[in-house]
Each structure stands twice: as structure tokens, then as C-alpha cells.
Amino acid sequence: MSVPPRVALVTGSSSGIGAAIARALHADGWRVALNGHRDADAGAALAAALPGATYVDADVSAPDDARRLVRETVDAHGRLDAVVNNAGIARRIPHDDLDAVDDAFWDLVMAVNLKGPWNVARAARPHLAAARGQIVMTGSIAGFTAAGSSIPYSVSKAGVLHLTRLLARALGPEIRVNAIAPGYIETPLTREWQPLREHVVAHAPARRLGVPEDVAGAVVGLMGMEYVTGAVLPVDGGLSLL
């Protein structure tokens, strides 16, 4: 008798981190949901691209969203081992330009960033405790350095972190909870960070840019580790030693 593949929902992978992200673990051996929100084309293209795939478009910061999310991922599959809370908005803002940070930028970060994988954590608690299985957040090393696309961004990401090791706390031993937290990963979105490039290039470590894929397979290799639970990983090139 065959054992059903594993089920694992990837938040925010239309494009950029998350879809590596969802194309890693397929390539591993998932069953793999995917979930973006106002880029319906590409998520259900790359869903139609990973054979067994599913796409569900869901705000994850709509807890009514997260809920429905998580029980068509069930619906679809059968069941749900793991959660990549990888959604997360950024908007490129310098810290010292306060004035540029309005109420509705803060209220959209905080409840896509951090408030999005509670939601998701909530929703899907039972079916991860069920299966024993575990989440891993996507946070970003402006978590804990005086760095990042804004402070608002920041802040969020932050908050992401702690609440790694809250709910592997509360969680365990049944689910497990961890977090990989990015440096400067070349996306769409920050292909044109101008001068960071240079600096990421000029003075980390691994004296690259960093890409999806090395995001990917961070995640990979994390889920695979069976007696780690709240713990951080840098994916950085060593960005954060500096």
C-alpha cells in the first residue's frame, strides 16, 4: 500500500521566494498548495506547472480568507503536514523619512506580515497537529538588525520571529515552528535596490546576491530536521555578521 504524499501550503508563491519555494519541495516529493492574492494568472500557471498542485487565491490577513485557504488545501488533498507562511509585502521607505510611513502603510504591513501567519497557524492547527507536522515562517534578518526595506517592515518581520518561538512553545510537541529568515534576495520586487546590491556584493561573505533558490533550499533542508523547533536560520551570505 502506498503511502499518500505529503501535503505542504505555500502562502504568497505566485512568484518570486515563495514560488522557488513551492518548485523545491515538489521537486522533493510534496504534494504542494499554492496561494497568492491579486496575481491569480500566476499562481494557477505555476500550479498547473507542478503536476498535483492546487491554487487557492486567499488574503491570509482576512482570517475568514486564512480559514477558507486551509480548508480547500484539505478539500483538495486530503490532508496538510506543513505551512510556509512566506506572503509578506515590502515597500522601500529610508528609515530617517518618518513622515513617509502613513497609517494605512503600517496597518497593511503589519496585518499581511505578521497578523497573515497567525491566521494561517490558526487555521490550520489541526490538521498539522494531526499529522505531527510543523510551519516554517519567512522572516528576514531586518528582524533583528537596524535594517530592512522600512521600519514598518521591520517591525513586522521582528514580530514574525518571536512569534516563531511562541508557537513552537505552544505548539509542541506535536507541531513543529521555525523560521528562515532572508538578507538581500534578488526579486521583481528588489532587483532595483540600488545601492544595497553593490554593498551585498561588495562586503558579505559569500560576496553574491542572494536568489530564490537559495531560500528554497534553506526551507527544504529545514523541514527535513526533525528535532529543531523555534529556531531562526539566517539565509544571508553572511549579510547579517556585518
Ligand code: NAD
Second form
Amino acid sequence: MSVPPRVALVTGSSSGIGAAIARALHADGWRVALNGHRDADAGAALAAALPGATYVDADVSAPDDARRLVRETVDAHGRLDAVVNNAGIARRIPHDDLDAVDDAFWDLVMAVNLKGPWNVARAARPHLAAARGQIVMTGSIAGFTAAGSSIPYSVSKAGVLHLTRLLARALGPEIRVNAIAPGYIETPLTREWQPLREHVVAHAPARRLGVPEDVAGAVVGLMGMEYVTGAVLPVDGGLSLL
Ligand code: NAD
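The structure above corresponds to the form predicted alone; please give the structure of the form predicted in complex with the named molecule next.
Once more the chain from above appears, this time first in line as the rest of the complex follows.
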């Protein structure tokens, strides 16, 4: 009897890091459920390129949409073994320019980056528990260094790292919960972020920019570590050591 493929839902996988994670999991034998918001064409195109994959447009910051995303994933694939909570937004705002941070941005970045993973985790919990599955969060080194694209973004990612630890404790032994913390990774989100790019190449121990495949490889590796839960793995070429 053949073993059914394990199913992974990757939020924010229509672009950048999430798309690379989806491709890497597919190459590792997973059945992949893709998600994004406002870039449905790219998400559908990637799903079409990965046999067995599906794409659902859903806003993870909205609890109803997060529940629908999980429901449609389980309806399509019959099970759910892993969630990669990767969807996120950012905007570059100098940390000392407090007036440049409008209230709407604070609310949006917390809703998408922090409440989104909570919404999806809560909706997915019964399915993940049944499968003795796992959650991986895309945090950021901005969540534990005094740096990052903006203060609200960094605070949202600090919340994601603590949410990781809290959920790991609350959801064991059925569900493992870990996080990766990327440094500077070249994606559509960050491509124009000068002079940070030069700083990374000149000073980070790895002396190069990160690419989405660097993060995807770390996620696949972390997902295979069965005795690891509540951990945060920096994937930053050593940038957070500076
Ligand atoms: P990206 O802009 O290329 O991709 C973002 C993805 O999130 C897209 O698929 C988009 O559709 C999706 N998304 C946005 N809002 C959403 C919502 N409300 N609901 C569902 N999906 C939504 O960005 P990226 O650089 O690939 O970033 C992916 C993740 O990695 C984010 O959480 C980001 O904070 C984190 N991260 C990125 C870097 C970096 O240097 N690029 C560094 C650290 C952490």
C-alpha cells in the first residue's frame, strides 16, 4: 500500500521566500497548498507548475479567511501535516522618524504579520494534531535585534518569535512549532533596499546577499528535526552577529 503524501500549507507562497519554500517542499515529496493575497495570478501559475499543488487566495489577517484557507486545503488534499506561516508585509521607515509611522500601518503590520499566524494556527490545530504535524513561522532577525525595516515590523516579528515558543509549549506533544529568522533575503519586497544590500555584502560573515532558496533549505531541514520544538533558527549569513 502506498503512503499518501504529507500536505503542507505555505502562506504567502505566491512570491519570494514562500514560493521558494513551496518549491523546496514539493521537491522533498510534500503535497503543497499555496496561498497569497492580491497576487493570485502568480500563485495559480506556481501551483500549476507543481503537480498536485493547489492555490487559495485568502487574507490571513482575517480570521474567517484563515478558516476558509484551512478548510479549502483540507477539502482539496484530505489532510494537513504542516503549516508554514510565512505571509508578511513590510515597509521601510527610519526608526527615528516616529511621525512617519501612521496608525493604519501599525494596525496592518500587526494584523498580517502577527495575528495572521495565530489565525492560521488556530484554524489548523485539529488537523495538525490529528497528523502529529508541525508549524514553522517565518520570523526575522528584526525580531531579536534592534534593527529591521520599521519599528512596527520589528515588533511584529518579535511577537512571532514569542508566539512560536508559546505555541510550542501549548500544542505539544501533538504539534511541533519552530521559527526561522531570515536576515536580508533578496525578494520583490527587499530588492530596492539600498544601502542595506551593500552593508550585508561588505560586512556579514557570509559576505553575500541571502536568496529565497537559502531560507527554503533551512525550512526543509528544520521540518525534519523531530526532537526540535520552540526553536528559532537564524538564516542570515551571520548578519545578526554584527
Ligand atoms: P514578498 O512580498 O515577496 O511575499 C509576500 C507574500 O505574502 C506574498 O505571497 C503575498 O501575497 C503574501 N501576503 C501578503 N499579505 C498577505 C495577507 N494578508 N494574507 C495572505 N498572504 C499575504 O515577501 P518576502 O520577502 O518573500 O517575505 C516573506 C516573509 O519573509 C515575510 O513574513 C517577511 O516578513 C519575511 N522576511 C523577509 C525577509 C527578506 O529579507 N525578504 C527577511 C526577514 C523576514
